[in-house]
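So this first bit is one chain, no partners, the form predicted alone, shown in structure tokens.
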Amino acid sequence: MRTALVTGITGQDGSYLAEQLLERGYRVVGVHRRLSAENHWRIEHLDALVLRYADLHDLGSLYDLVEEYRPDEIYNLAAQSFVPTSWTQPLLTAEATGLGLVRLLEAVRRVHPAARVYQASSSEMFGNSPDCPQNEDSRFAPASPYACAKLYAHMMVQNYRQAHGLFVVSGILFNHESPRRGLEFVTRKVAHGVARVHLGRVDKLRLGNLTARRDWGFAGDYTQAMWSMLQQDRARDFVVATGVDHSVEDLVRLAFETLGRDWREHVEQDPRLFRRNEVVRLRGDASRARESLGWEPRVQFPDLVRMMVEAEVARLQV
């Protein structure tokens, strides 16, 4: 039985990741912080789960984690990943997003090199870069504290694997989302907002910038992604991606058409929600992942769209 070990268990991404690693007799350790509210929404569904406290800020907790368990892979999915929140908290941002990761992989190099390591990088690593669509060479503009966190972590993954030779690989994951995507996001608020509106709770839905564009696929479909890289012969980044992007507006349109409902009724623009700087378009191209993973994205926007609206009108409902 081959053990993964996943940082970031309670978020979307652990939650899919773990599902499919458990369908594949794996043993999952999932990695998660001490909080004063445990957050288990996501994964009590997972009984032959194994949690365990560990911490990116305490290096001594992440070598205890990897001397006992010798993981086969690791995937790190931890972070503080919410673009807006960065910019409050851009030292935590850091801590979190950025160094996390390198404790991380100084734990493993020094104590169990044999294990092969997923990091999480971000599409918002490429910014407002004049390369459309981005693939793993386009360049670089990070446009907020949390995406230069997430290129930090990326270029570290780059110089492990150069100078140390762990297999240690970037997945450059464009948005992905799903049902369990948090209410902080665009795409969960959006269709929860449109559930809210269609159920009479509210009449009006409050949203910053409509026209910023996003590759945006399911969440279930990236995790299948992260997995085959570490199952490669050779440690490469890869893009993620559908190749296709929409704007805020599209997303709006198409989840109050789910409902029948027409969003121009229902949706005012506030000004306080802007990013203060704005990523206008990221679209990517997963060419590399097509050719060498065999992925495909499954689940088309439309779809994704309204699945969300969907559950969000069953949870609203119970």
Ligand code: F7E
Second form
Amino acid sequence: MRTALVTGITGQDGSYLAEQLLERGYRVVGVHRRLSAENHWRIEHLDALVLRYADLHDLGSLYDLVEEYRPDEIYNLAAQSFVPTSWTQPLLTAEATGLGLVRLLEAVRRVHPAARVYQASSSEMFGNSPDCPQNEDSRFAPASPYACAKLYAHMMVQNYRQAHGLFVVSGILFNHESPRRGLEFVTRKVAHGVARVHLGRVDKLRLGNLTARRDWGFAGDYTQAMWSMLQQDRARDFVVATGVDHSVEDLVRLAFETLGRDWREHVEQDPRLFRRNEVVRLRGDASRARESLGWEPRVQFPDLVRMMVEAEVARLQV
Ligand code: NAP
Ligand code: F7E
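Switching from the form predicted alone: structure of the form predicted in complex with the named molecule?
The next block holds the full complex; its first chain is the one shown before.
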């Protein structure tokens, strides 16, 4: 039985990846951190999951887990992942999102260098790159402390691969969403807001910049690509994206249309929600993933929006 260690197990991607690894017959060791109140709503259905405490800030805790389990595969999904919080907590973001990966790689290098490691890199590293669409060779122009921290980790992946010969890869994933997305991210915020309007609980939804464009896919499709990257003969980085971008306004219009409503009657723009240094447009070119991994997104944007709105209505009606 192969063993996979997954950091960020309580997050959106951790839950989908754990499900898929368990289905493939892995022993899955999920890393969670000590909190004053449990937040296992995304993983409580996964009885076979082994949960262990560790924190990306604490080298010893990571070292002990790698030594104890000697995992065949390690997926580093843990991070401070919300861009606006990275402006209010830039040092914490650098510690967790940037240095956290290096702590993990140090543990791997010292006690179990045979492990294959996946790092959750981000399209935010491209920021306002002059290149569009963005592929593995596009220029980086990170526009937030989050993006800078991810770029540092991304470069460390390449350095540890070259200098230490570790099998470590970066998946440069564009935005991916699901009913398990955190409520602060725009897709879930919109789905939740539309459902609340529909059920008569509120009348207005406050949003920031409606012109920003993102390449949105379904999280469950993207976690399949993570696994595929670690099954390759050689360690390489991959962009994972749908290749199609939409504006936040497109998202809002579609979400309200799903329930037969006109978004213009319910959406207000709030200047406080505009970003300090907005990333205007991201669109990925996943040709390498298509050709080498045979990866394709299965869920298209309109179906994703419908899935999220319907899930939110069902959740609120319980
Ligand atoms: P998420 O829902 O925000 O989950 C983040 C996870 O990291 C949570 O399990 C969180 O634990 C954990 N975590 C945070 N700080 C930690 C620490 N110091 N020690 C241990 N665990 C810690 O993020 P996601 O959407 O699943 O994304 C997974 C990864 O992919 C992240 O690294 C994110 O930056 C990256 N990424 C995401 C996207 C996307 O569109 N979703 C795109 C590109 C890259 P708690 O539950 O305890 O907070
Ligand atoms: O914002 C605009 C906002 O917070 C998307 C993370 O998973 O993907 C995610 O980062 C866009 C931005 O995601 C609101 O200005 C408008 O242009 O959903 P988001 P993000 O910042 O793109 C990348 C790939 C990651 O790696 C990150 O970890 O939507 N927007 N109005 C809004 N955004 C939010 N959150 N809330 C609003 O009210």
